[in-house]
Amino acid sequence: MNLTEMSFDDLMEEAYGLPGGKAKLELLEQAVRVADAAGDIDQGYEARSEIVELGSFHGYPMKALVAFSWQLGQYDKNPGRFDDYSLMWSYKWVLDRITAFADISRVQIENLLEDMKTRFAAEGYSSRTYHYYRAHILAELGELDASQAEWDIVQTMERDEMSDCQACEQHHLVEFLAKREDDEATVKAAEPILKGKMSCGEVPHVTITKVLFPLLRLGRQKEADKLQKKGYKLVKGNRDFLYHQGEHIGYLTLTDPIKALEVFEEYIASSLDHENPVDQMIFNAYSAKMFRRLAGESIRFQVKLPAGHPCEHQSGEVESLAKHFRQLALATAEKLDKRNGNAYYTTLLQQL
């Protein structure tokens, strides 16, 4: 049947028994469409709702951005007639990536920061959510001391129901130390992680790529081989990590370029749609890494590039290739740091 033929319950039907991806999202918002030409709030934000989690967690953070304004506004126009938890916690989903996009202000940013500050306090929740996303904003926009001043106050207060698993909080502490390129110190915060003592949905996927390099750098390359290998079959196929499968291009790179090359290979399609600009920018960095490093061989390649792709004629020059992914990532980089008031992402890029 046509997706337009679908009343919105056939269409939520088919959606929640399908994984996430783009078929699931495509039904979500003809679902909202449906919704909203009817004129059906509670329909409308049931259906965002789903575009909201989906979004987040499926590498569609500007639609889950959107989905959830509409929803605020819902929320504010209607009291009482939503549930506050649920759209509480989804607010963290959407705090987590702001940073990414460049045309978000840094003021809008701030004011998103303090509007939740403001909604959490009116639930009855305490501030230590509001601080510990403050410092995971500030780490993203490179304002590193300021973040590490954050962290102090989130170390000092007691957990609530608004908080995230231990195993997200300790990842994302492992994230600022990488950050800091404070080897030992990220080692260890990872190690709960590591041993399997902490775990949810997206740990410890989000977290193996953290330590490769500082283990390396250890010379505790056998370590960080071995968890290369588990660390990428937890994130191979979706989408949402395309960050991570990008550091693990990186770490690849270094050990193993020919397996960096094809890892590169099976991500470069859902690179080109992917909505997150620093996912694409960091998977573009380290390609060209690794560009430059296969330039460096004996051996001719020909790389798999997907039909259409701006370089689909240059398949088998390397160091054009190279050079058109660090292009890439710079463009996205300066354009980051000139939000940011730094040079954050460019220094971070000229290290790769």
The other form holds:
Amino acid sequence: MNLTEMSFDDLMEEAYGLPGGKAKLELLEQAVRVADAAGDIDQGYEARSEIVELGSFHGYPMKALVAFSWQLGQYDKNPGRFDDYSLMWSYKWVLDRITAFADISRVQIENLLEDMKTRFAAEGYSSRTYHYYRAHILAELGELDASQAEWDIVQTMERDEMSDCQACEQHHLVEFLAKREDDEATVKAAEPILKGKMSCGEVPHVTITKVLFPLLRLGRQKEADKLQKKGYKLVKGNRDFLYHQGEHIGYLTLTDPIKALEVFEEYIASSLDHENPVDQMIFNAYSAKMFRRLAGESIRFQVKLPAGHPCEHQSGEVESLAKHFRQLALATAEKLDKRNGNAYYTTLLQQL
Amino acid sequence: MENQNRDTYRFQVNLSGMINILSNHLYSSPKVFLRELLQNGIDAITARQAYSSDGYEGKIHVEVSGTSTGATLLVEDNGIGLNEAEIHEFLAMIGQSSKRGEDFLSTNTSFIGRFGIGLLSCFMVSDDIVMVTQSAKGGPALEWRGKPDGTYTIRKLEGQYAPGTKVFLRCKEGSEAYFEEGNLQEWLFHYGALLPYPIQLVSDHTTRLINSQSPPWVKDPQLARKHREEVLAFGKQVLGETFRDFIPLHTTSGRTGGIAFILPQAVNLNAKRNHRVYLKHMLVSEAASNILPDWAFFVKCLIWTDELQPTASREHFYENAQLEQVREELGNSIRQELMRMAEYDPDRLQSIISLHALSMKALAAEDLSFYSIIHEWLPFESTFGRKPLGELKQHPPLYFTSTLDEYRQITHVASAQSMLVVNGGFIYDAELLSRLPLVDPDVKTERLLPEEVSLSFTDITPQERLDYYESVRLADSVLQKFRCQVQLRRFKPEEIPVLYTLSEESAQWRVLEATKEVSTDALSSVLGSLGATLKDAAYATLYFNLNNPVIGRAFHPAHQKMLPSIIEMLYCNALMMGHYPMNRQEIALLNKGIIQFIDWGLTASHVTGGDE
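If the structure you just shared is the form predicted alone, then what does the corresponding form predicted in complex with the partner chain look like?
Full assembly next; the chain just shown is listed first.
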């Protein structure tokens, strides 16, 4: 196959046939190049729509952000040419992960939120989604009280076509309660999801890890163990769930550390070139914790690291691995805290 | 006399509504009435075997007479038969089923319950159904006659009948095809190919046996290996394709088995997976997609099982824990066989892999132990051509790129240097290459970045460095604004004057910069912030090849005046050759340069008259 000789349609067709991942991304990026070279805005828009979706749900949030930026610019320059509904929906995906990049300032994030609010209002949607994402973003910035205030507003408003599905909304609530470290409320809020009454493409995948630690602390390990097995199957193999794969490592470190090591080995490669710094940070932090735990064992571990990993030659030294991963995680946490103006993430890492 | 024995009843249901549901929503085609009748016969035979098994042999007899709307079909079994109470029971079941909806169909698998539904499906092709049945437990023979208007009669028959059930169907207008001999023969085989009882089809002209005794490898799929030709012939007959190889399937419980025929042609990752599944010997699905793991897209299977729960239409299976386990075990059968081949029959494995590398790679990416056993045969694209990994790993360290884009950037140069680089750009490849040391600790792999092809370049001599020092400095300053640095080297092939290489960061930075030009203010500012961190790392390199005679001349101090334009043009040319999108500034540069060179050319031509 010679990529450079393929037409836009061929590239797109081949891309549609692939599962979400790097190979698909590459085809789409090539399709963008072909479209741009031909000056075909519609094709460029189509291929970028796919990149936004792929990037948002398969672990390339930066690519999604860049492709979306191009789309929004073209949307403004060519009124009426593109579908507003799906573009506005993509806006939410982009905002969902925007706080993960420490280089993006608070002012810039605020500006984007306001921009979304204005655009949604212009299309006739309510400001509920704005408050909902504001609540999410504030929670990600570590301002839980301010986030709570937004949540309170959301509760009073009616859902509309731009609202996330009910399962996603319920999940966000669970996530928020977990951040508040309210174990009982977390488990309670997760109940409808865990019982299968609410589900969607990513729920309960992402919800399960949120209740594992609370259940363990509440003395309900049996339930937690069962959920962990179920949840792990759901997030297996998709790099978009690196954060949750990290949380599985964290939980297994407490209950079955050898299994935790297996999970680590499975995902270390995809964590290396992952685009989401927060997901990487959580993965690294739990990995560090696992290596500290393994260092206490009397057996010697030979850790399987992928080619080119900076610690390739220390694969038998779990203590130095613990240090390496901890430093990586801390470096990100410090950058995030500096941007956020608090000590939320460094404190979080210490508590893990 | 007759009236004494005949009672007229009404179904307690809206029968035409039921028939409509069955034919339009539940069953994929009216021809399933044959499956339902065969199923009724099998159930009756099974029940009779349980009742008394001395020398009894079950069989099914099908007879068609007359043509077009005058055609009548008889389907007869020598099973246990029904007594009056049971007839009322199955009719009651039909009544219940309409109230309980599909749940009833999916959960109730008792002989009697199924019988009623099966008979009901015949209304799809007939308005006049007569059933004559004699229970093996004694009592009078009974005749049941049903009409789609919801009325039926039951009549006690005089005389002695052999135990069993006969169902007579009179052809309904528009259903002629379902009473045609050729079709009947095909469809009966279609559903009943694996039935353990003989089915006989009789018409005015001939009597034929639809299915021979079910082969021994159906009971024990492992035996299939000893009956290779027979199994392949069976595959062709049932699946309509010519296969050359297969893998027997089995589960530990012994309740599910099958044959995975290896597709004779390569298939796409997203190709439909249509496996044919028999439940309790009867065909239930021709399109079961969820019975094998996702990676097994290189086989088409015949599977028989008695442990899975069919959905309401009885054409698919419920996704439950049982199915999950069966799927895993069937997948294991395939995996084990491939691993066995790697050890004892590598040629066979090789021929499978040559067609189905993608499927093998999908499995290898999922399962490290499988990968370790078959990795030597997996083909990868490289600067030495498409070669199996076993051969490629003889050239340590094994360089690979993680994307096609990176591979493209360096492939010409690497080939010309006889440098082995493996393309990790296609699906699963980079992942597998980076894991190679995990399955073979002796092999060293290294991810090659485009900027690292210079590893194999020849440095220029100290004298050359001195001679070209000023020119290189000048060139460097010209490209500074494009975050590109200049290197003077010697490399093959000499036809390539310049090579532009780009790190991942600089590639990303270029895209960010280009997008900033078209985006909104709020997002441009965000992209600017993201770019800021990349910027320092984002230097591209333009290698000038001194082996190329033009480059030698261009860098000669005598041409310093023209050099900036030459550098700019070669830079733009390198971007185009590498298929990089150019930003506004670069396009402007290219335009200016072309005009400049035309001007120079015309000036020179004016002096020489174009005869130079």
